[in-house]
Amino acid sequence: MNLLKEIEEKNPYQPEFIQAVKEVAEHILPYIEVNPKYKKHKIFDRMAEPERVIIFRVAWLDDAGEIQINRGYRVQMNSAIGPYKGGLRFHPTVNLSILKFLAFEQTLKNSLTGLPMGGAKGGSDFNPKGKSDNEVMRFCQSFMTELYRHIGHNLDVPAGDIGVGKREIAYMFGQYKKIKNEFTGVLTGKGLGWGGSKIRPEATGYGLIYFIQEILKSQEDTLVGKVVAISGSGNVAQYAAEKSIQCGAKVVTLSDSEGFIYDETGITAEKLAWVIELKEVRRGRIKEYLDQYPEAKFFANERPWKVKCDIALPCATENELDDKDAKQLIANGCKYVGEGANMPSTSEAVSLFNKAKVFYVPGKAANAGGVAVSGLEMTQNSLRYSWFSEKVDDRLHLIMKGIHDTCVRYGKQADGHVNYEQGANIGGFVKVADAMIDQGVV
C-alpha cells in the first residue's frame, strides 16, 4: 500500500479525493497483483492523477453593482477513451479535493457506459441559491469567457450538476456560442429546441431505477410494493421516485438540506408532481410538503435511513450516509442500496453493507444514466438529427442492463452474492486501462 502512501502525501488536504482512490484502490489493486501488465505500466498511479487541472478566477457583478469574485475549475481527467466528459457544479463547497474525486469516479463511471467519454470534472464555489436570474447570466458568461478555451466538442464536454440546471447550462451555451461563433455541441443537457436530448433530464434517476430492476429481476423479484426511501428532492431523486412509483413500489421519504419528510400512505405521481413544481418552479423547501400534504410529517435537520424499507437510494450529496445510518437500514431489513449521488455512502457504510450481503450499488454505476444518455446527446449532435424518447429511453435501458452485467462478471462471489463494488471498479478500470497501455507513456 506504498502507493496509497505516495498518493495520499501527494495530495495533502484533499480528503474526499483519497477516500475515493482508496476506494477503488481496495479492489484494483488485488487486480493489478494477478494482472502484472497493469502494474507494470503504473496504471493506477497514472489514472489518480488528473492530465490536466485548470483553475481560474471569475468575477461578476451582482444586482447592486457590487464585484463579487469566485473561483471556478475543471478536472481533466483522463482522455484515454474519448473526451473528456463530466459535469460542472456551483456550490459553496466547491472545492479541488471535490471536483477531483468527481472526476477520478467519472472516469470510471463513463467507461462503464461503453460509450467513448473519458472523465473530467469542474464548477464552482459560486452559489446560485438566493441569485436572480440577471445576476446567475452575468456569473455563467464570465465563467465560460475563461471556461471555453479549454473545452470542445471533440475536447471537452461539460454537464450540469449540483446547483448547474438547464437555466446555468443555457447562459454558458450562449456565451460559448457568442465568443467562438460557432453551434456545436460543447456542452449537454441542453434545451430540447436547441440540441438537446429527449430523457435527459430523467436520465439519472431512470438509469437508478433500471439498474435496481436488473439486481431484482436476478433475485426472481420485482419492483411492485417495494418500500422506498429515497433523498434529496432534486432532479435525481424527483425521477428515481417516479420511476419506481411507475413500477409500482412504494415511495415514502424525500429531503433537503432542512430535513425530510415522511409520507407513510406513499408519495404519489400527483403528490409527486406538486414537489416537482414547488422545487423547479417556486424553489420552495421540503417541509412546504406538510402545508399540501398535513397527513406527512417532517424531521427537521435529519436524514431518512431511519426509515423502515426495502430500497435506499441516497441522491443528495457525499457522504449523507454513515455507518449508523447503515446499521440502522440493515435492521429494519433494507436489502438493497442504490446510489443516485456521487460516493453518498461513507468508506464504514459500504463496508458495513458488503459485510451484511446487501446488494450495494455505487454511484459510478447505478447513476451513470445521467453521463450515458449526454453521451446519447453528443452523438445526435454529431448527426445533426434528435432521437424520439422511446428510442433514447430503449438505449438508456440496455446501457444500464450492459453495465449491470459487467458488474456481475467482475464482481460474483464464490458464494454467488454479487459485490457490485468489486463489479463497478474493475470493469470500469479494465477499458480504460487497456486504452492507457495501447497509447503508451502519455
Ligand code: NDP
The other form holds:
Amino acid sequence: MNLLKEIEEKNPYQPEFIQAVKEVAEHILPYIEVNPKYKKHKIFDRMAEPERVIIFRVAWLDDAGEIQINRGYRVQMNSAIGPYKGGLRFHPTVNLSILKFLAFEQTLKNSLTGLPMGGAKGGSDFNPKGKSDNEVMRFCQSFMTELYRHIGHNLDVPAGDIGVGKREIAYMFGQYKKIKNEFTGVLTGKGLGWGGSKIRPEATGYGLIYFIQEILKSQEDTLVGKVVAISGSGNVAQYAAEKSIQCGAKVVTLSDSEGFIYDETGITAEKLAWVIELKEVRRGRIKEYLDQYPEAKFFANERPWKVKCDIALPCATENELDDKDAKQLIANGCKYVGEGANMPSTSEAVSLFNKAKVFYVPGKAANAGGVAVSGLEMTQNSLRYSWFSEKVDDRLHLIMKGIHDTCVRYGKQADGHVNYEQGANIGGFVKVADAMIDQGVV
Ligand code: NDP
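Cool, the form predicted alone is there; where's the form predicted together with the ligand?
Now the full complex is given, and it begins with the chain already shown.
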C-alpha cells in the first residue's frame, strides 16, 4: 500500500499529524528514491511512529474546592540523536493529533540545530487563562506527579510552549524536585536564579529574526525600514518584535485569539515594553493596547495578514494563515514569511508562497532558536555553570546561521532560488535517519 495512505489509515482523526507528515513527505520521499538505503531501512515509516505515547489523568482541586479533571500527554517521538526534547502546551485545543504533529516537527527541528536532542512534545487540555496562581500551581503539581516518572535530564527534558511560561515551568520544577529529591536540569526555561539560561525567553523570537537577516543578507538587503506584520503577542511574538525593532524595522501588528492591533506609526521599544507588561504581569488582552495608544486600530476576530508589509511573521498557532491570507500578502508585496509558530501556514498557503517565490521559512527552521538555547541550558546545567548573555546570544546567532546554510545546501533550486522548506525537511531528516540506520532495528 502507498506509504502515506497507510499512515493516514493508521492514524484516523489526526488531521494535524497527517498534514505535518505529508508536508515533510513531499520532500523526503523523492530524496529517499535517490538514496535507497533510507528506503531499505524503512526510516520514514519508522519516524512517523512515535517511540512512546503516554496519556494520563490529571485531577486537581479548583479554588471552590471542586474536583477538576484534565488529560495529560507526553509524545516521545524519536531519541536517535539524543534525549527527548520538546515543549509542553497547556491549551483547551490540545489533543493527540496536535501533539504528534508537534513532536514529529520537533524531531527534525532539533536535528537542524546540530545539538544532540531527540524529539518530543506534551501538554494538556488545561486552560491556564482565567485561573488563579494557586489553581495553576495545583494543576502543575498534579500534572508532574505523573509525568515525573517518564522524564529525566538524560531521558526527556520538557520546556514551555503555548500556555506554559516561566510560572508553569517553576511550579512543575518544584514538584519534580520534591518527588525525586534531586536538583537536575530536567526542564528548560527555568528561572535565571535556579538553573535557567540567559537569552532563553528571547531565543525563539531573536532566532527567527537572525534567520530572516541571513536571507536578507543573501539578497544584499537589511531589516532597516522594513514593515513587519506579526501575529500573536506571547513569548515568540514579543521577542520577534523586540529584535525587529532593534534592527531598524517597523513592527505594525500584534494579535491574540480575539483579534489584532494595527499601529501604523510602528510599535516602538517603549510601546512593546508596555505590551510585555500587559501580557506577562497583568495577563491582559491585546485590544487593551488602544486604551494606552488610541491612535492604533483593533480588528476583532481578524488576523493581521491583510495589512501591507514586507515581512510576515506568524507567531501564534498552527493553521493561522490560509490560502486567502497568502494571496493577500503576496498581492500586497510581502517578500518574506518566517514562521515563529509551528505550522502556522496551511499547505495551500505554503504552495502559494513557493509558487510566488516568496522566501518562506517553515517553523522547524525559523523557530529553532528556542530549543537551541534550551539545549545550551542543558549544557550549562551539566557544567553547573552559567554563561553570560553575550556568549549565549553569539551561539544562538551561529546556530541560526548554520540552519540557514543547511537549508541552502539542501534547498537550492536549479534557478538559484532557495526552497527553505525542502532544505529544512531534508537537512533535518538526514542526521536522524543516519543515526537510526547505525542503531539497528529498534
Ligand atoms: P504563548 O502562550 O506565549 O503565546 C501564544 C500567542 O498566540 C498568544 O498571543 C495567544 O493568544 C495566541 N494564540 C494561541 N492560540 C491561538 C489560537 N487558536 N488562535 C489565535 N491566537 C492564538 O506561546 P508562545 O509564544 O510560546 O508560542 C507561540 C507559537 O510558537 C506556538 O506555535 C509554539 O508552538 C511556537 N513555538 C514556541 C517556542 C517557544 O520557545 N516558546 C519555540 C518554538 C515554537 P491568546 O492569549 O488569546 O490565546
